[in-house]
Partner chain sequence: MATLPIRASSIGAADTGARRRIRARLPAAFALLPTALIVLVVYIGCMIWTVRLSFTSSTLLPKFDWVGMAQYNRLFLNDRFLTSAENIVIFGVLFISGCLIIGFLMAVFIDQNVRGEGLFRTVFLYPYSMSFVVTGVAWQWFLNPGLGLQKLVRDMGFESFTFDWLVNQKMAIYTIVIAGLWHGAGLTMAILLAGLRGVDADLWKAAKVDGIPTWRVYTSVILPLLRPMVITATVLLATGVVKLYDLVVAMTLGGPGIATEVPAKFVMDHLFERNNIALGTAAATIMLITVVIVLAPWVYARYVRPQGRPA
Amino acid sequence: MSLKTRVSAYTLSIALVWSSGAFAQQMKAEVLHWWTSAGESAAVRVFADQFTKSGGTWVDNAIAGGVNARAAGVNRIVGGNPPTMTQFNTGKQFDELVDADLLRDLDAQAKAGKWSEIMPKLIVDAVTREGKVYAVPVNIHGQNWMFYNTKVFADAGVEPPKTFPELLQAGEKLKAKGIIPLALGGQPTWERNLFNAVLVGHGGPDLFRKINGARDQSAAKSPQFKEVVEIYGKMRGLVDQGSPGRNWNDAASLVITGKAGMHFNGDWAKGEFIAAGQTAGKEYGCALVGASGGKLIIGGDVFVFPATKDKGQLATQDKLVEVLLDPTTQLEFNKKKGSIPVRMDVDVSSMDACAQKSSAVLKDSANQVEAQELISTPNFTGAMQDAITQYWNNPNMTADTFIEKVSAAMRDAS
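Now that the sequence is in front of us, could you give the structure of that chain alone in the form predicted alone?
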């Protein structure tokens, strides 16, 4: 080989090394999220592994608590030091970033991937602002599932309740057996989540939307809403004294270990049962409690991408979108997360019984109820949460006093 040829070969090899190194550097993605429990960590690892297989480097930045993680993500984006992508819930939480032109619009990816055809309209609408898509939905979570320990129920002679009055009766039977009837994560988010489960289950989807979406004061003062509030107040008697401050996953663990009978949460809680080696339909069951049948409050998780002109980061973000919505990745991620794929064209027959039940319920759009964060402003959601927490933690507060607090929050938000 001539010197010229050897130099040319050497130059080419250096160029290839530099090119691959530059590409690898471009494919480095810092991902900010709040998935820190056992089930959540296993789920996010699916995304990380798939991105790594695609030639990328996943830099995991997990911050415990959705509020904390969202605040960190917003602060970094506004401060000019953004991660490659950051997590939000489906809904209005990232509106201010959109308004400030700090997020990349993903309309081209949405059109190319035919999101409007493969995802529920409700979900696509929730990530669309003025005709453009600004977030990637990765799952559908049902928020008002009741999980129960099948052995505990059988030993107490209790059937899964179909209505909330039946649930109160079942709770008293469990209490008589020395079992905690209802395991609750004693934090404002989960107190509100339980309230919304009662609101949609006993009050119905129309009342749920009037309260959380339309902020209808006449609906808040209706006898129907007062019934919801009174039932919710009675549920205090089903919760143990260790509830205040408890994390949601610790509440789920009480049901997993047979110390408690029931736990209300989103289907992300199912990830804890899966991580504990339990199987839906065997050690635990899931049910939608409600007089009007299986109405499912749905939301989910999304990722947003900070706006950038860096071509390497843009390519990395494109690859992340591809990985997040890959059908196989969708299936494996949601199996571990407890949710169901946001892509409705994914075959869920290999998923657990609760996931299949969720998918079957959602095939009828009449059963789909928008999560509070999809129809409520963050300010009103916060005001409702404050009122619910005050009511839950003060047994002496009357239903009428709570209703007046809700009405006041509606007036302030108008």
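Keep in mind it's a predicted model, so treat the numbers as computed, not measured. The term rigid core refers to the most C-alpha atoms you can superpose between the two forms while keeping them within 1.5 Å. Numbering follows the first chain given and starts at 1. Compared with the form predicted together with its partner chain:
The rigid-core alignment places the CA of E230 less than 2 Å apart between the two forms. Superposed on the core, the two forms barely differ at F147: its CA moves less than 2 Å between the two forms. Annotation for Q93: C-alpha shift under 2 angstroms between the two forms, rigid core superposed.
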Contents of the next structure:
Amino acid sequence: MSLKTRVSAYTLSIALVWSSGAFAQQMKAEVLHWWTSAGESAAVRVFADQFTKSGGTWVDNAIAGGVNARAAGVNRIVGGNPPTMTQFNTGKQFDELVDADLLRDLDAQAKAGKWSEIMPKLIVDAVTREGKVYAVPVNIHGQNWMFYNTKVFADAGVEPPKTFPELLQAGEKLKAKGIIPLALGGQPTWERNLFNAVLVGHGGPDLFRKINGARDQSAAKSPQFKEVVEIYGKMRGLVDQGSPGRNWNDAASLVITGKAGMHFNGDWAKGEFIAAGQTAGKEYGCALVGASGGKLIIGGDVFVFPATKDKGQLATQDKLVEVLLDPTTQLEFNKKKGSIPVRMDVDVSSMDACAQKSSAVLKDSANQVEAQELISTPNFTGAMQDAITQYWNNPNMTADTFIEKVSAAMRDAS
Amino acid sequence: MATLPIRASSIGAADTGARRRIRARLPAAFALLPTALIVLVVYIGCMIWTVRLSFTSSTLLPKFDWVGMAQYNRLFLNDRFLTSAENIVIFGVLFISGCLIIGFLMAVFIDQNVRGEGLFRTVFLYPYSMSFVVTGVAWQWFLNPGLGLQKLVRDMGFESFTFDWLVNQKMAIYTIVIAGLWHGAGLTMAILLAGLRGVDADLWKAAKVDGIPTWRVYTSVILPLLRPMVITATVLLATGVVKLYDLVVAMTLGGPGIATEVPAKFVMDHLFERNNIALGTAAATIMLITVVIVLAPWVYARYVRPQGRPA
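The form predicted alone done, now the form predicted together with its partner chain:
Entire complex below, previous chain first.
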């Protein structure tokens, strides 16, 4: 008798497990992304948990390194065995997948969710191809923040600089105090990121767009661009000897420990400050350097949904879109990720001071500048990066030689 | 008339002999088939595919149009590729010759029946067990002016000591060579030591009787005997040169600037990061042609010519 009940209970539980498994099978999402660092994986877990709560099964496929993850994603989509959704950066990285009709068109979801009203225009534009939306933006990263150590600045009697000429002066004062004025991860990517910060801060958004987007030869030959190049050249004197090859997080930790004064980076660098137990607005500050309060270069991450005819997968994808853009999910995800919600209608008062500043700056669309990867092909970005890193690391290279290289890159890069 | 049947039968015998031989070889041929297929399809096929793509305008996805030599024109106007090519020559020459010389000296040293031979052998060979990535990171720390050697010596009181090769554009490539030597010399030692141990003891006795100085025996008698080992070591080291990538990525990421860029990194970056398959495959094709040009005389001398001679 007791045996019989046990057996039937056993069968029942098996049946339950099996049926819930079968149910989950219908909403099984394989997600390919590159969020592997501690903060990032905590952030992606927010998505996973929310999706699980709404009845789905999240199969996490994290691949370390954006380049590797994107290559894996593209290979699987082209090879005909795509994941349910896969990550890209906001921008042109998935252009050719759209051209080859390999991605699902999300126009209906975008219209239903009123994306064009709640997201910054240039973010929506960045996922739109020939009038149709092909990706879900999930966050906004500001890329040209200047992080500074408040105590170091106060001790040296320096105000956070508002423009780049001021920054050069402040740098000399810090140097006199024996502080490294500018902590830089001396790798080509970060050298380019710093250049873009100067370009948008000193040259303005128009020049930034003409150089990086339109590849305007006359803009490259203009006196304003030369001024930008010269200021960037002078900043070589503000970094320490150990800068070449340094990782960005090591550069950030120089500011955290007070060995250096400033560090230019995207808002993802906040993670390092938070991990060191520091609070935005107290031990460290973040500011935009540039004329008229500074402009914010914004990019971020998106998910694309490979085209499929499978009804179950389509429904799963619909659910994913819903989960990714849910206001609460957005807030929690972006708190952990260090970015700000892609929806401007989310209340950010519970976020840190830098995130609030970000959100406030972006309220005015004149302050929004699209990141280089939104307006430039990876190949041209790479060619610019080659030119920038050569100029930065060779103090003997003149501004004119560099401008020649930029103009050649504009001409030759596909 | 009488000879004809005999000849016919002998032809028949020869025929069945050949057939038997083919039948005997059949299992061997069958066993080799998968390898042959892999070589044909994967190696040769991918090579042809790569060369073909280098004549297209492919970016993220392969496209099969025809743009002639346009990618090659671009390639040879590209600063970064030219620097890469120059760097790989510097690295190749210094790394192979350095490994052979240091490896040989270490092998000779151990061959003197020193005490604690096992320890030395382990110490010399140990770096080879590290991956290039670990090697690169370790040397990056050690050579970093603010963290490693320079700071150490300065902290000991030599304030003016400077060793900033890692962050110096002109010298950075030599730090890659140093790390490469540290990594590869031990393997060369192991190969050459095996050769030294195989040298007939009677040779040494004969040389001693003749009163030839030891160094002379090494250079004029032993070294020629080690020729096959030297060739083996050179080939192994040369493959390391062609595929040099991870050491650079771990140590300098191609910098400062583009001072330590190498062709393999150029190819990888353009294929996977910059969505420029065509330029990447053009660079890969140039690498292949260079390797073929360097190897062809050797392959000819070693494999083709001896067959022409009577055994």
